[in-house]
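Single chain ahead, written as structure tokens, the form predicted on its own.
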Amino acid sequence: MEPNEAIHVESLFSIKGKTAVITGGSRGIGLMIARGFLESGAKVYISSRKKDVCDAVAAELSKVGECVSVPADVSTLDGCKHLAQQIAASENKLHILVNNAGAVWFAPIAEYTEAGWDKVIDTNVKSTFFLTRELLPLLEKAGTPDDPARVINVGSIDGIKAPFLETFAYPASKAAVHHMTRDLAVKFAGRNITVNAIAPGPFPSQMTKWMLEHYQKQIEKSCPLRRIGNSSDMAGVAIYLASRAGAYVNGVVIPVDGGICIS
């Protein structure tokens, strides 16, 4: 874009007609992100560890816009390979892979088991880079330079500063994918990819229900916003992120948490 050359902001934040693949989709900010997605013109797959849930989800959400069920348990990389087949079977390029599959595993550290400690890294950190690199063939056959695929990584305000709770590998592993997207970022960008994170804040989802039934009222006050996250807030900086409006930003994790991170 030359600089005197006129900016259509309405085109600027569309992700009409683009395809996304949203691992973790069926449920908490993978939901928020796909319901966002449709509304906005694109198609989605959702996948998630359960069929008939991921199954019913999609239906649901085809009430807004086209959304494909492809359950899978990208915490293997047979789940990952599986995953990568079945859209590849179907699309013949991929604009938008948001890796979002997430678990927590609660524990006080005597009581941590070797079992919760590789779910939540299997999860959270293997699933994000096998399948990226799965699908990494179509992802490169939909970017350009001026409007690059896009590989967006759900990480948590908890990779980036400590969190109260007893969670050990959830932080480790969410301060992984954020570093792990810096490091793809640039190994991508020749390959017309970007590859930035999100680092959530409070949410409502199955993952903090615990969290929010008995500290709700505290983390609001430590919020500068004073109030959790909702799904407009997820889905707005998701579809920045996927848009033309962001095309020129790579490697940065953006904390959406009304300010918890800097208070």
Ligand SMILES: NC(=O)c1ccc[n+]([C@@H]2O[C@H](COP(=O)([O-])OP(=O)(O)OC[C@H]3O[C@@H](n4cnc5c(N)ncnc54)[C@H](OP(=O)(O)O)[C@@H]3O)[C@@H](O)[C@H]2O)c1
The other form holds:
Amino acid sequence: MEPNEAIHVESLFSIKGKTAVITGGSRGIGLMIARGFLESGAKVYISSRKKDVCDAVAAELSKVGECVSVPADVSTLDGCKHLAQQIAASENKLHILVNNAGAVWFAPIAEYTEAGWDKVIDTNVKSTFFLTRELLPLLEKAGTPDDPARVINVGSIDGIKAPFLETFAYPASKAAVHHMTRDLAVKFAGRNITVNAIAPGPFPSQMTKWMLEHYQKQIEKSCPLRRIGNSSDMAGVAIYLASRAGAYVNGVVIPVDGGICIS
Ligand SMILES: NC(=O)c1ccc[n+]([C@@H]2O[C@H](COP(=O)([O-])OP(=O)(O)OC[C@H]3O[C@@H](n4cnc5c(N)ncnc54)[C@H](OP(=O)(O)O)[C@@H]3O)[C@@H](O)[C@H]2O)c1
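Hand over the structure of the form predicted together with the ligand; the form predicted on its own is what we had up.
Expanding to the full complex; the earlier chain stays at the top.
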């Protein structure tokens, strides 16, 4: 491409016609990304454990664009296989995978249970690895050198800087997601698949409800932009990474946190 070649900016951020899978798409950050993708003209599969909720959210989102519910528990290999098989039954390729489903566990260190630790690691780390692996054949079929398939992992700023709450397994899990992102980005580049991560700061969701009820003012004060994130902030970065505009971005972790990480 020559420096003065037309860029076609009108389609630079388009994901129209692409197919995406978003785990944890039934609420919070996953729902924000699903809504953004649908408004941009993508077909979106949302997945979460609670079938009735997942079905109801997909039905509601179908007013915006084509949205399909595929309930699954991605914290187990069987759950990841089930989800990948469901997608393969109706799609012959997949352009975008968003590994967003996540869990947190709060407890003082002496009371931190093995079950809590395993839940966090399995939901945040194991799921990302195995679901990506199970969907590789479909991702590989969608990717081209100019427009690779995209894996977008949802990490956290807690995987970059130590959080103030006692969530021990959580920051460890998110640092693992960030480094898995770099590792898989290198491993999959030859297959025309990029792997990047979004590291959100504070966004309103069920996961952060208690924290924001107790600490929102303190969090806003610690944020250079003096606010928490919203749906457009999250959808914007995900659409960028999924579109032609993000085609040459590979193996990065993008904090979306109003500058909390660097202050
Ligand atoms: N909100 C924030 O401020 C923030 C900040 C940094 C990072 N994050 C990350 O962003 C992601 C989304 O978090 P959120 O705040 O939106 O949390 P949330 O409101 O609790 O939503 C979590 C979503 O994941 C699904 N889920 C949980 N466990 C699952 C499993 N085993 N299998 C399949 N789906 C599962 C939930 O549905 P079911 O319960 O029905 O399964 C739900 O759809 C997480 O990875 C989180 O760590 C969030």
